[in-house]
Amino acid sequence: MSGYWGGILGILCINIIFAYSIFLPAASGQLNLGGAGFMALGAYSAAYLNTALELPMWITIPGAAIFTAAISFVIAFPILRTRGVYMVLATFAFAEVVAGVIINMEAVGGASGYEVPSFADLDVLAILAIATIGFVFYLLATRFGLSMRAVHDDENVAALFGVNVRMTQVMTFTIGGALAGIAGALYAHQYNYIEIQYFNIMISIFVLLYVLIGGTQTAYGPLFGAILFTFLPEFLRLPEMAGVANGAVLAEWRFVIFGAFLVAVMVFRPEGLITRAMVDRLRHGRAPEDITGEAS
């Protein structure tokens, strides 16, 4: 393999990983903005960890989780007492917090970035990447799962069913942080170089839209919003790589391309490219049918 393709598929492995930290939180009715700086939270605690205490990956990637998991535990109490817009200012507010304090600690480099010694090949992110895919599969299959698709669907009739509305998105938004963690130092390790300044809006912009283009109601969303974003630009520079004639024109118009998709898919497929309809559609050769009788 190619080492473009390698570092593609790196990429891949940390946007999946990524995805599902967002993808939980909003699986039970809330949106996260602020994925950016619990990822930053999780690159420069592992990088920390790592060059000042100098100690190995398989305590530095956890260490990232675990810290990153208690920071999102504290806040999600007053971050969760918003709502709508409020909670998506609110979150992104948290993330200009880390910024900025970040930009000001000389410990960690400040403006001026941060190295990191130990260095995760691809093996490494692959592993991680599809134990998240399986822990989050096997999650919402079971009653915590079910309990945060009522609260996504419904908060007043799951607490009427007996769902603990607040404990359930408490703990999304914790698990949430904690893998923004993981992919946050697996970016530091596979780079081995980190600065705050990759760490912007951006960034939580471009995760935000892998899990709602994917999808919030099934798992396979936010996994197939990861794919598509990671690889489709770069397929549409594959003509001029491969020196077909006006591949370089498709390459200079990629992101106005990828945008007019995007714009297409939120118009024609509002609740995202992968519904829980279509999975069940693929999976029993039907729509799950109501009390009605009527497919969903």
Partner chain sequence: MLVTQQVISGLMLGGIYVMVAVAFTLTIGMLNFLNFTIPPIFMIAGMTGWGLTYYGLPFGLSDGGIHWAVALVVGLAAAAAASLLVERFTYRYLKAKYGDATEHAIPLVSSLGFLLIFENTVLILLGSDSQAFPVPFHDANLRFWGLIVSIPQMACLAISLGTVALLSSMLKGTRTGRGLRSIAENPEVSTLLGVNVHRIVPVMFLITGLLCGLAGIIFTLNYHEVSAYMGNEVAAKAIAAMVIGGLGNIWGAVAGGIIVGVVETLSIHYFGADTIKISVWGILLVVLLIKPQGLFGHTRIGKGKF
Given for the second form:
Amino acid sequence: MSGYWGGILGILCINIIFAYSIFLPAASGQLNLGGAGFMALGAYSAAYLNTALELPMWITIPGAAIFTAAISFVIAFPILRTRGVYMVLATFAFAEVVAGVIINMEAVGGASGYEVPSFADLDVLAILAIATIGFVFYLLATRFGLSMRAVHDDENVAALFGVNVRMTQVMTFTIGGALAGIAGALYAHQYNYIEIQYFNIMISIFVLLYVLIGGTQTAYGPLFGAILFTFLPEFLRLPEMAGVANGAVLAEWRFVIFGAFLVAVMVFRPEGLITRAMVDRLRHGRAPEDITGEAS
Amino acid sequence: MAAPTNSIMSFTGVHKSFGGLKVIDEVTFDVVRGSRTALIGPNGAGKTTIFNLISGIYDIDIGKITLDGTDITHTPIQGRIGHGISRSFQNIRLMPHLSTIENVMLGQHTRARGTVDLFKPLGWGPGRRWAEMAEDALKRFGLETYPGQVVGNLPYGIRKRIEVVRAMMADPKILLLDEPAAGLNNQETTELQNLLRQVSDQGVTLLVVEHDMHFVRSLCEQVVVLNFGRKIFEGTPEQVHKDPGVLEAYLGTGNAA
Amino acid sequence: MLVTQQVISGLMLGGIYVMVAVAFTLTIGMLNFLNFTIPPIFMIAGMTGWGLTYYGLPFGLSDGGIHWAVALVVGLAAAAAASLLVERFTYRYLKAKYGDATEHAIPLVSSLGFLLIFENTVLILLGSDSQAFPVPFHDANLRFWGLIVSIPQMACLAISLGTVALLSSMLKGTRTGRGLRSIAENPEVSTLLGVNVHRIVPVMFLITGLLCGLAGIIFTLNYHEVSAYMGNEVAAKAIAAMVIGGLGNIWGAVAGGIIVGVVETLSIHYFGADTIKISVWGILLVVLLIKPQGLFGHTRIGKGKF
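Alternative state: the form predicted together with the partner chain, after the form predicted on its own:
Every component of the complex follows; first up is the chain already shown.
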């Protein structure tokens, strides 16, 4: 495998974990536009443990997860009191505050960036990404996963059937925080250098898009979204790298094509590319729509 | 007022206003244990509001609700199902992105929410027990054709019945049904009545809001009539037609027969 | 004295935030949606203006650059056109109901798509560097009592407040304005009352497009500098201003814009440029969590919807 595609696969692994960190709250109806902030917390805490305390990766990565989860848990209570557009704004503001605090912290390099000595190669990233995928699928198959999806569809009715709505949301937000922490720690160990400017609003937007374009109804959605979003821009660069005539034009316009793709998905498949009904159809070989006309 | 000993739920002196508008005005009634009781009245009489007060969606201004001797007036919404209250909705409120069986399993939630059960997978391995129970329930009520289907796409009559099964799964003492027959055709209504009789035969008390008086007469033995947020009558379906107050309330709407 | 000078600069800066904040608050108030195309639309006005002044009309229709004032008017028109394009693909298709909590994210995602389209198109055509915008009035300052007040900046603050006042009276006084307000309160009912939603929503996007375009032009004229990213910082501050003023509240957004402008210049003055993020976003976060309806009275708009 060439270094180029190895690099892309590394990014893919981080993106998958990051996407699931936003998916878990989204699957219980909470939009988090502060992904970059949580990822930055993970990256900087891992980097600090690695650089200042000289701890090995098998401590820094779980340490980052626990630290980010703890912060998520604490802020989940005030943030989850807000809903809808207020929650989008509050999470966004939280990420900006995190960036603002880190840029002023000389202990972690401030605005000039921070070195991370230990290097995580693709094996580590792949193992953690696969473990995350397995974990999320398992979680959604439990009664807790059922509560999450019930809260997503209708909070009041879920509460009527005894689901502790607030606890479910705080839990998904916290577990999501832990996953974002892992994604951030892996990013730090993969690149061995982090700067806070990287963790900006565009990162938060992109990860939310992986989830919403992929679809929030099943655990396949964010996986598909992350794969698509990681590879699509690279594929649009392939003709250029292969020296095809006008390939450079395609490469140059790839983000515009990408934006147009987003708009088109929202027009034609507003619930995301992978929906629950679609997964059922593939699994059972029968369309639920087939029986719609039978009665009533 | 002392509740009769055979009463499962009593609603005592309840008031509820929304922004100065009195919606429920000094309503008091008892539901007899194991009975099939109907709550009827013209549009805007406050029937659904009473359901929302019982299930905890709204808070009561003044008054008291007791269930099986326990005061549940201030129990939070997610606590009421634990006391044995379960309900269906006028506009079906199944979870549209969950499958039939998952919706039904949501009904079991209070019975199965120990920490161990919470993180046990539902459909496979050691957690199968709850899934099997839900499958049995669907089979019992003739819905076994649809377990894996996302309910959003199912026909109206089927969804209406799934909602009743979901409410049943909570193993309630009292089941609140808000217009269960609305929008159903004759055959579906008959199927629903059979289902409700089965439920009632298992000892569950039914409290039904319904417009269709034929449905009420053939299913219920007790009727409470509301008008403008006040209780105007309480008795058997046969007595209702002879009551001048009820006739007056329905006068002009002409559907008391 | 120095503090007074900072407050004055903050007021001028606030004038720009005011218009963008009003554009945000209108879209959230009327349509319940956080419009992420506002930053690129702000940028389109300035960058189109610069492109036309520097390169002239496309396809060789003019010899060299055209006059800066004409170019900026074309920039304003381009901003309005971009906003209408967004309406065509974002709001018109997206009134479907899916009965779940994330359904309202749909217009949010579409507007993010347009953000990518607009920003990258400008990047490709005009490059990513900051460019100096050639305007004649560089140093027209009034000095009194030792304070410096830039005339263009003062004019811009006046234009900004005047535009908002005009808009506000239009919302109260005209048929279209009343239609818009009824949509904000209840779309279903207003359709029943004969408000043509399909005709009135484009008007709404036209207004926000013009507001952002005008703000972009004012920014260009004051700071003599444009870039493909010029909208992002301003829009972020405008969002903060909107939240402080309360979502959907036009005069709240005005007050919020001015507060953010002043807080920004003061915090740069006292604590350095790197602390702006903490002060502005910290205030925003606290307001959102403690008093989500904003500092200026009550509005129900935006709750539970995007």
